[in-house]
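Here's a solo chain for you in structure tokens, the form predicted alone.
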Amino acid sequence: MRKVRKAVFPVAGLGTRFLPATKAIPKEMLTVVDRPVIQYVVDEAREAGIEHFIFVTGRNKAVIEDHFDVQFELYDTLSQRGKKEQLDRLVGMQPAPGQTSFTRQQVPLGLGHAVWCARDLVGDEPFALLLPDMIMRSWKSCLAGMVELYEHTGNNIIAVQECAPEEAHKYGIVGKGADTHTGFEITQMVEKPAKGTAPSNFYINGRYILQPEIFAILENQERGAGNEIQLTDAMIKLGKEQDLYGYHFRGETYDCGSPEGFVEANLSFALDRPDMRKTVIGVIDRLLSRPG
């Protein structure tokens, strides 16, 4: 079985829900707490055992490839200043030399279009998929336990938690099937299905590894919803020719797609801090108690 080593992370979205702030600034850098967005996702990926990570970017997104760059002048400046566990931190987040791929996405046709993009630099291999959006909280990371059954099953895994059953028309959700060690064999998948009509109360929540015949299909796909290339009707079709598995995730996702998501986010990760739960505390409690 070949081992899942590289993943993509698609980052060229606009992030028009967070206008005016993301017209100069990737969404992906906005920060929840003290890390930016894309910094979370990467981290986890990394404690999954990915050892290449791949960014399929916009325009307006080189501060992106910035920040997983060296920064020789900080670095010095924080050394000199004794800042040790600052510099300790930056240097612990830095990928090695080699690690990073970035390539363009030159015209928005959706997220089919932003992973066929990528295909070059993955190759022929399984490689994992992490939409930047979603930062997952869980004692062992959702790509961890993802590659965890990969190596147990095989084939393609998609992460998937459970809605309430009226909210599944919202997502896309998959059809369950016989269980096999943490996940089950996924039987079929709907892009926001009817209501009444979902298969399953499990929803995909943007955590991915895929076979790289995907690439394949992605290339003649047509267009569907929104006239972009959707992921999702493509691997529908990869499904009828290779086995799907649903890693059921059972952690937190916080879609910091959305300003509630990213506002929830960064108050949960602040309740989690030590050193700023008391203040937050104080602060949400007063904010509760204020007239209107």
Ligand code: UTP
Given for the second form:
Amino acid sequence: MRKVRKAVFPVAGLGTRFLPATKAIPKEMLTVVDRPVIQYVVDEAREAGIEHFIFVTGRNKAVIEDHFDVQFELYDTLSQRGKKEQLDRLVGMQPAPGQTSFTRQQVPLGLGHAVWCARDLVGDEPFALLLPDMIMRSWKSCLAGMVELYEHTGNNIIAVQECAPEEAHKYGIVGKGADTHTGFEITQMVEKPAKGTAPSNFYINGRYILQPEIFAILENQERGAGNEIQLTDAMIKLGKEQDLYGYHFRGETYDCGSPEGFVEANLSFALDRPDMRKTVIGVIDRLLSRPG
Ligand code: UTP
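Moving from the form predicted alone to the form predicted together with uridine 5'-triphosphate:
So here's everything in the complex, that chain up top.
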């Protein structure tokens, strides 16, 4: 079985749901408490043993590359001022030299197309794919749990979690087959099923382990919903040749690509911080008791 060493982060989307914030700032650089969203996702991948981080970027996204670079002046200033804690934190988040690659999706033709842009950097090996606007909260990294399942099953792993059945039409939904280890066989996949037609309430939450054969499928994939090249369409084809397994993630997922999900993520992560929890609860109480 080939190890999952590389992860792809498609960060070339336009972020229209978050305008005007995303006019000049990539949504992946918006901060949840004190870390950019993309840092949470890279940390999750690192916790899962990923050794190489591949970013598919686009116009106005250069700041993401800067974020993962060494900032000599800043590090030097922090060191001179004795700010060891802050410096250690920055250095600890830093990928090692040569561990990152960046390529551009020149035209935002959809998630499937963005993934295809990483084909040469991934090469002929399985890879993880993490949608960087989805961040997870759980005792163990979602991707780490997927890697563990992959080591049992091989093939392709798609992380899923349960949603309220009446919400299923908003998501990519999978059909559930036989249980296996921490997951189950996926029998079918539908993107945003019409109300009342979803095969289950297990929705795809933005984490995947895929075999490299997906690239040949994406290469010939026609445009689908929204006139974009859709990853789900390609995965449905992949499922005809190889097994797909669902990893049942039991933590929380926040969609930081939407203002509501982003605010919820901020509240959730701030409440988790021992140094902030009391203050945040006090602020929420005060705001809730505000007249009118
Ligand atoms: P979204 O569906 O969230 O699209 O993409 P978006 O353009 O980023 O945001 P909205 O819907 O306009 O607000 C899911 C993921 O796929 C990436 C995005 O960056 C996001 O991580 N993506 C999407 C690309 O990299 N390229 C694309 O052409 C489309």
